[in-house]
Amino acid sequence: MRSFQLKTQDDSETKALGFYIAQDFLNLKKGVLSVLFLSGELGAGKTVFTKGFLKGLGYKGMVKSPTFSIVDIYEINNFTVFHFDLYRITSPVELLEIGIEEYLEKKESLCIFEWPERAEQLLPFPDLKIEIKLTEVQENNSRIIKFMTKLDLKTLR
């Protein structure tokens, strides 16, 4: 697995990075279940990145954090995106209770997991793993974003 690290200066750069990564990702992963992990502290920018990512996939609506619903579903150009926020999950068993297997069986779909470490033993290995950290000096919400993937993403070349 290759690792890349980039720095964004603010929310708009983080969204733009998500947009471009999504376009690469979509071209490489058509027709199969794809899995993306987003890790980082509360407020690090996981949902900010996801907003840009979904826009890059062609979604035109509003994107919010699914903290209270656990999963939000987006239909985009003949495929489905399941955006999970596992922050409130206290046990992996809770994911079994909401039927996680059904989400993971659907072809032509993408599962985005925020806070995947809360139930990693139940989740498939990710195609793309992203860790987001706010910089030490929190000027304009700058972030260090680390990507780990086997995919050849043009944006990360």
Contents of the next structure:
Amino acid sequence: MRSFQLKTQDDSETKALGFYIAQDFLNLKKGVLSVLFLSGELGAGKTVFTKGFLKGLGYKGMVKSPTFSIVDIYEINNFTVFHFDLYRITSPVELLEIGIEEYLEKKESLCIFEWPERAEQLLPFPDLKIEIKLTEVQENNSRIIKFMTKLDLKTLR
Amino acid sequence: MIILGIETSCDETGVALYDSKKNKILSENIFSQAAKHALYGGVVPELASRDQVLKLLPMVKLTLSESGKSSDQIDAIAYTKGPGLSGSLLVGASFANSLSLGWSKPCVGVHHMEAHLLVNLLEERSPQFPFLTLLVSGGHTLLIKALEIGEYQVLGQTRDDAVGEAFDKVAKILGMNYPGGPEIEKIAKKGNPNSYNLPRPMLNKKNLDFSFSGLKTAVLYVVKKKKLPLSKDFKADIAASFQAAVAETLVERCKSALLQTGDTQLVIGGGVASNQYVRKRLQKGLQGIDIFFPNLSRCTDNGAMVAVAGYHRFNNESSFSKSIEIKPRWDLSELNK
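Switching conditions: you have the form predicted alone, so give me the form predicted in complex with its partner chain.
Next comes the full complex, this chain leading.
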């Protein structure tokens, strides 16, 4: 497990970073990245990053916050991305009711979890863990983005 | 025709009986109400919020007994086929289809958003097709043109957070419990809506889409500059400024949409429609437009809307479901002929 840290200046850079990480992912062996954790406080930019990421995977439609729906599903060239937001989950049991195993077991798919802390004991160990943090107040839109992974992602080299 | 409607697409469990001849809901229950009736022998067990399997049977029993109808007086069963959480949808779908088999009554799966649109037809003062709908809730921010039953055009939607979600998250940023949307309205009454200059996202863009994530983040930045604990006056001012930004965005978007389509009727649905400040701003900002605010209990997810939509679907295509079918991902536009 290695750890990397990058700084983005604004939303568009955070989105672009998501885009490039996704492009790196497309060059990896199939199945090495199937679980991604995305942490950060409200307003940190988790959904912004995911928008860029899905665009990098080739998704052309709109990517919304899944807070209400808990999971949004994106189909991209026979590949499925499940974009979870566990913010509203109060007990891990709820995830079982939602049928979390079925999502995790699906082949040719990737599960992105925002707020994974809410049910960590039920989730598999992530192949890529990303933490987004706000910097000092004076630099409003910039973010520190920390990556933890075993994978060889070109953007992080 | 008497139709039993079952809604289980996300958090709520809703059951209702609709009489199409009278265009009236005979009886309905949403889970929280059912709990009050002490269905479980006066003790409400600690159910997880989506334990819909346990809720449905007693709720259907209760709804039937409240209406005075028996199962053989029911003509059809309607359930939410999608979009929604697959686990939740499956509960409603399997339950509805089992009833259908047991009672030998036809069963139809309906689109959750179409149900939200068609529930307006229940109101005493209801819009005539075609009309425009602004649906603003914790899960949706949509501008839809309803041309006729089964013919809908999504004109605009949120590109990130839903309006209600933005309210709830701003409340959380201000230290209130989630979801705290209604608390924002309360505290904003004491604040000055012009005290903070917050962005009106997307208003410079020509399309009819919305975006509220940037507004939420703008509030976060203002809050981060303040020393904790936040004072009451500050919370009131920032809440009022936030609410004003939201209201202005909604008014302007509706205005553009009405201009674009030439519609004169606008239905405002969804939980955010209960916000009195937003209501007033819409009424003031859209003079000359016939605005409809449906009954609030019909704005959030409920069984009545599913029963009504089910009735219209039977009328239109009598598509009897032959298998237990759900569609967790389902665009409204796929319904169009």
